[in-house]
Amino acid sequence: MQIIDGKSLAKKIREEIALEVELLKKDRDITPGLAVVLVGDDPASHAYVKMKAKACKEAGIYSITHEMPANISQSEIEETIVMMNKNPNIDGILVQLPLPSHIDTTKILELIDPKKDVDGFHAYNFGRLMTGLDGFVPCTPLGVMKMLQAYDIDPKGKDACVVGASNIVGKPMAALLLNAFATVDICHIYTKDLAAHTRRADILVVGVGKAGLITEDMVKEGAVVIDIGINRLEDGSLVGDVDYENVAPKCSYITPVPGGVGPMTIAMLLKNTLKAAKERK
């Protein structure tokens, strides 16, 4: 059994991005530039949103929060995103979810310019994704692809199980692992079986945030098990939503919550503007 260090493999990918964003100022006199839209006072957001400046910064990155009252309206949220559209120093723009219950996000992530939208949850980049065009793809599944080269797991050939079918993370990640032409399974909360589905696989991969969901006898011997789920534990611990003591032994490859797949999600984030920033007209 072989951890996956996210850590370390994070680290060095925005170490290669800082170079790429020092060549960027030198060439064509361009400083990436990320705008973050953060609503309300959730402690979860603005911890993220507080990581992903702090790697911005340490990057070369330019970035901006655009801090709202969890009371603000849908039009002033939709201005912000106009006047973001219309910046020419703003390469990306990323809304921090969850919204309060009032804004219709759909509306506000469509209302980004699809050049713009470094998250990839516009519907114009979900749609080149599906179909195999270049453009931004999430962050969280884009790292988990980054994960599996750089241990040298091609998904070819494999048969790979997605639990969880969100938009951000699992129907994306669903439609990578298709694209490196594994053969795959999405279960969801109205799966009959869902152990039926994640025994076949061998490349297994969780994001439903459900502390434990996956227990040993539910994974197949030498399977590779990404956990991208993240659970606050009563004792303050975190964990993700694979029982990772029992499953690890049955795994040829596995990532640790936390120190797998998180740091790896700012990391695609950095990629994500570097890219914008280079197709700049």
Ligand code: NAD
Contents of the next structure:
Amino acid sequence: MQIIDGKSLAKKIREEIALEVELLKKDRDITPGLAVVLVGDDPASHAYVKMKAKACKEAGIYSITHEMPANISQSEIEETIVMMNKNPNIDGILVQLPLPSHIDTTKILELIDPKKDVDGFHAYNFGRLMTGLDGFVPCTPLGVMKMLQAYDIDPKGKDACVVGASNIVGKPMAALLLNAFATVDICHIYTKDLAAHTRRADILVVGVGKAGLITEDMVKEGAVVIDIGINRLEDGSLVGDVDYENVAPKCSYITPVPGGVGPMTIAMLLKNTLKAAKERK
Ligand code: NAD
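Next up, can you give the form predicted in complex with the ligand of this protein, since the form predicted alone came first?
Every chain and every other molecule in the complex is listed next, the one we just looked at coming first.
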């Protein structure tokens, strides 16, 4: 069994991005810029945004965070997005989710200029992903694909199973695996017999948000297991959706939590911001 070290891989990618950013500044006088919209005071969202801002700084990317109170109106968020769409120094716009329940999240995400949609959540980019065209791919699934690539794991011809079917994790993950010629099962809360699907998988990707969901008996011997889930236990520790201790011995490769997919997500955000800056007219 080999552990897929997302932390080291992400560090390497971030160093490469920093060099590319330096070149972009030198050759074209462009400093990539990322605008983050952060609404409310959810501690996890604040922590994520802080990590993203730090990562930008280290890579030489300019970033600005628009912090807004939880009771902000839909139109005020929309005005900020419109302003950022027009700002020539901003290449990427990221709205930290979840937004408060009185806000229409879809409407906000659809307002972002698809060319600045570095999270890849806009239907335009999702459509391009489904059709195999170039565009912005959501950072977490993109990070998973980079991990597979770095460890020479080719999805072509493999049976893959994605557990979790959200627009930001499961669906784009499944699309990427399909584009890489895997045969993909997509499972969700209403899947009748989850284990019947997971047991068939050569590559099992789990992004649900339920600690201990995937147990040893649900995993095929020699499978590649990618754990996207993040769950905080009562003692404060972080775990994924996979019962790591018991599942790991059965796997050929497995990602740990923390230190697996999480760091790759941030590295891919920087990558997407750099991509947007390079495409700046
Ligand atoms: P979500 O709540 O939007 O979606 C969860 C999905 O899981 C849904 O499709 C739902 O049908 C499915 N599901 C729920 N219970 C299930 C069950 N018992 N069996 C099978 N499927 C079930 O969540 P999300 O935004 O997609 O995030 C999923 C997880 O990934 C969360 O733990 C989140 O914190 C984590 N996440 C991690 C990163 C990272 O960088 N590592 C990034 C984004 C999300």
